[in-house]
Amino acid sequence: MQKYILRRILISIPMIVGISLITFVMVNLAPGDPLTAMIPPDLMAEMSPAQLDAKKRQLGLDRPMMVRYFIWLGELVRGNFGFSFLSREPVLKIIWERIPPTLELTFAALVIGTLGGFVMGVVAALKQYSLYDYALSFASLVGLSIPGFFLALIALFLFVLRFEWFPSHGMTSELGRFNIWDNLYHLVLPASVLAIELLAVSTRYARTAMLEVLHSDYVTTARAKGLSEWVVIGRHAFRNALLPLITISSLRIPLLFGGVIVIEQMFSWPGMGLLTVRAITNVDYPVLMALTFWVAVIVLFSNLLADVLYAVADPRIRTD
């Protein structure tokens, strides 16, 4: 299992690479100056324009773009991000102040998501071609047809506007004072609003995958044994049609991350999306480019994650 884990992570390096180095040519081909965004703004305003030439120099910012690329890459490994063109504070101190907020928003929607959706996929397909599995697959081919930011709307009309059930934007009632309790009744909207089409998805998997595992020879020899329902889905069901949900699962991240931005600026939710929307708004290239790091990280560690969880659950596809 070590060996299997010491793998993917292997893997990912050079994916990461590949990311930053995608990353790096995108952010130098539109306007803007890398040496602004390397120096600390209080040095940048005692240098005079000969200086600046000589750091340029220096730092080797008038050689070509693949060497200027190592450079950055080099400063990444020592944690400078560079600092933003905006508040000219460092794009790291940013985006860390941002990331548990985004964190919190999609590991919320991925367990209503997935959770939910598997729960109700396998009673489902226990209760096939009933009034209940019917309703369910109308409901969740609604979720997959209607786009987030309308589902959005709907919701702050309904349940914001018209029930006044929850707060319409942020994390807590009052800026500064952080509870639990509050953080939670400020987060159920959105989360619930980024889940429905995770939610659609693991619940037409998941009754899809369980139908096949019914129907499978080793499902039909348990019950042939006179084993109880009960254990035959819990103990030769369950686990085997929880393998296609794992994949899907984390398939979905990359898109949870991708609505996250859209969710975030509807509902004024302090993270990484809202942070995005505003630094493509003031072309802050610094902070886009850290973002896409961040991000491409992040969704890389998920997916090393649910490889993690595919082996436990299926220890057939591990290898020494």
Second form
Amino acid sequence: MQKYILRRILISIPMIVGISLITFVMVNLAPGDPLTAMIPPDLMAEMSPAQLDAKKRQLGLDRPMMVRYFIWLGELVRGNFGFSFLSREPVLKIIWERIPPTLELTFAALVIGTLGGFVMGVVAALKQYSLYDYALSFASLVGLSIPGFFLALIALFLFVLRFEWFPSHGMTSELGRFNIWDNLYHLVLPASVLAIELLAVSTRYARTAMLEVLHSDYVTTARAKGLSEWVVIGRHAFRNALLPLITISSLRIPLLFGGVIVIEQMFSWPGMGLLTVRAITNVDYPVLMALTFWVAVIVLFSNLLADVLYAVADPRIRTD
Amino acid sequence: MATGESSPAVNRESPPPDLGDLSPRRSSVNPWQRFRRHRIAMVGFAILLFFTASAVFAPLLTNQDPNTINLRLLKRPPCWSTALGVGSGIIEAECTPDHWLGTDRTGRDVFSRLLYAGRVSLTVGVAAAGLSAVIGTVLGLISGFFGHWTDNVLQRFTELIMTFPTLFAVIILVGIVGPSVWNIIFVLGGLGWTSTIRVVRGQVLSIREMDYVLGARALGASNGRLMFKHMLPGVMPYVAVGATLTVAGAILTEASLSFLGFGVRAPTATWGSMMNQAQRLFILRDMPWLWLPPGAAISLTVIAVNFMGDGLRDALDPRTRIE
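Now that the form predicted on its own has been shown, please provide the structure of the form predicted in complex with the partner chain.
Full assembly next; the chain just shown is listed first.
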């Protein structure tokens, strides 16, 4: 068990290096260089080519890309992600504030999507070929197909503008005054909209998994022993149907982080998604680089966590 | 991609032993016949045909130009909607009978924009999925066929790509290369192959040891011939299912990209970019004719594509009963 977890953690190290390399290359292929972003255009016009070259050398921009990558990686390890072109603040500080709101939003969506999907899928499997089963299959396919921003627009239109049940934006009613109930009240709508797709997927998987389990020999044995249906399903079938959901949810985490960009933008949720939109609009490369890196690392660790959870839940995994 | 990973078929579990009826009429083995008989898949096919036709024949269906600005007809609701009482808010502009879906904030005809936007959205979806299918199939064949370190490198690389959320990576890459239609197709196609490579590789691993492949190898077939002549047909059904679902994902991603304002530049309309303005609450509230039609078009198209993907999978899986 410990060996398995240790091996999984060790595999993530080259992955993180890979993530950093892709991030660096991607952002460095971008047109325009940091010089044009750092020096105001009017000042730039007055500078001679020699002055520009000197400035370039001073910033280390004259060196080959691989050399710059290792310098950048060295700084990264020491926690230095550079400074934002826009606000001149340290990038790490900017991003650090944005991680908790995004984690709150994605975690809430993950819980709603996985648990809700599990319950609905299991009920559909127990009532296979019923009207509920068909309706749910149809609904989950529709849920998969409607773009998140359209759902968000409909939710805003109905629940915010028409019925005025929920607030339209932000994490709290008043900026800077944090109250857990107020925060949860603001969380309901964006988290639910973000959860729809995951809900649809996990419903489908839970249904298939539960059906497979229900047709398995040990469930037949349990029934043959004369156990009540309640015990058969609750104690025997249920648990094994739950297992694949761990993997499904973890596979969907990157998707959740993609959805965050749209949802945070729509509901003015002050997380990494909103920061991404702002950084792209302002061509703020240091922030973009750090954001890309951190999002990928968070996804990587969520997957790692899911693998470990799976190993804890399913003893068959640990042996190989 | 949204539906990239192998989602389960609606009816994938093996059917209960049904020994009473073994007539061939019921359990046809011809996948094409099975697909044709899959009712939901046919509904999807019809919807998709409808949207494709309306995009292709756009000039015949409307005489309005999608990009002509008409300053005398700003933000006009369609007449049928005012008759129904929809969109009656602070907008007091009179409805316009010449524009079936009203006009937008610069007086452009929404209906013709919707038709022409379909051209861009559908093209991007299909072309990007095609590109992903080609990349995923070729890499999957190589990965599964050669095994060893080739397989290892390709699989680790795939995992690496998968840690970057698609929309996130697409927004940044399109921002870097510029938001032309072709660039968007290349970026979406270049990132969307991760599920295909896995499915193809898995199939290749089992096909590789089959007698007919071993036989061909014994007869001296080259690696390329083994891969593309002998093994490719075996994996094609899986590629087809995957590609169909990738079309859905690509359409959704392009729509999100355009909705956020990072997609194909104005004045070219896509379904996503037509909804961009609805981010302002007053447009959302008072001018639903601007955002509801494109939203419905995207949703219906993606539903149709997913229906077809499900139908294809059911048709190719002989264990599923199709009624």
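Residue numbers count along the first chain shown, from 1. None of the values given here were measured: they were computed from a predicted structure. In this text, the rigid core denotes the largest set of C-alpha atoms whose superposition between the two forms falls within 1.5 Å.
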query	finding
Did Q51 shift 2 Å or more between the two forms, C-alpha, core superposed	yes
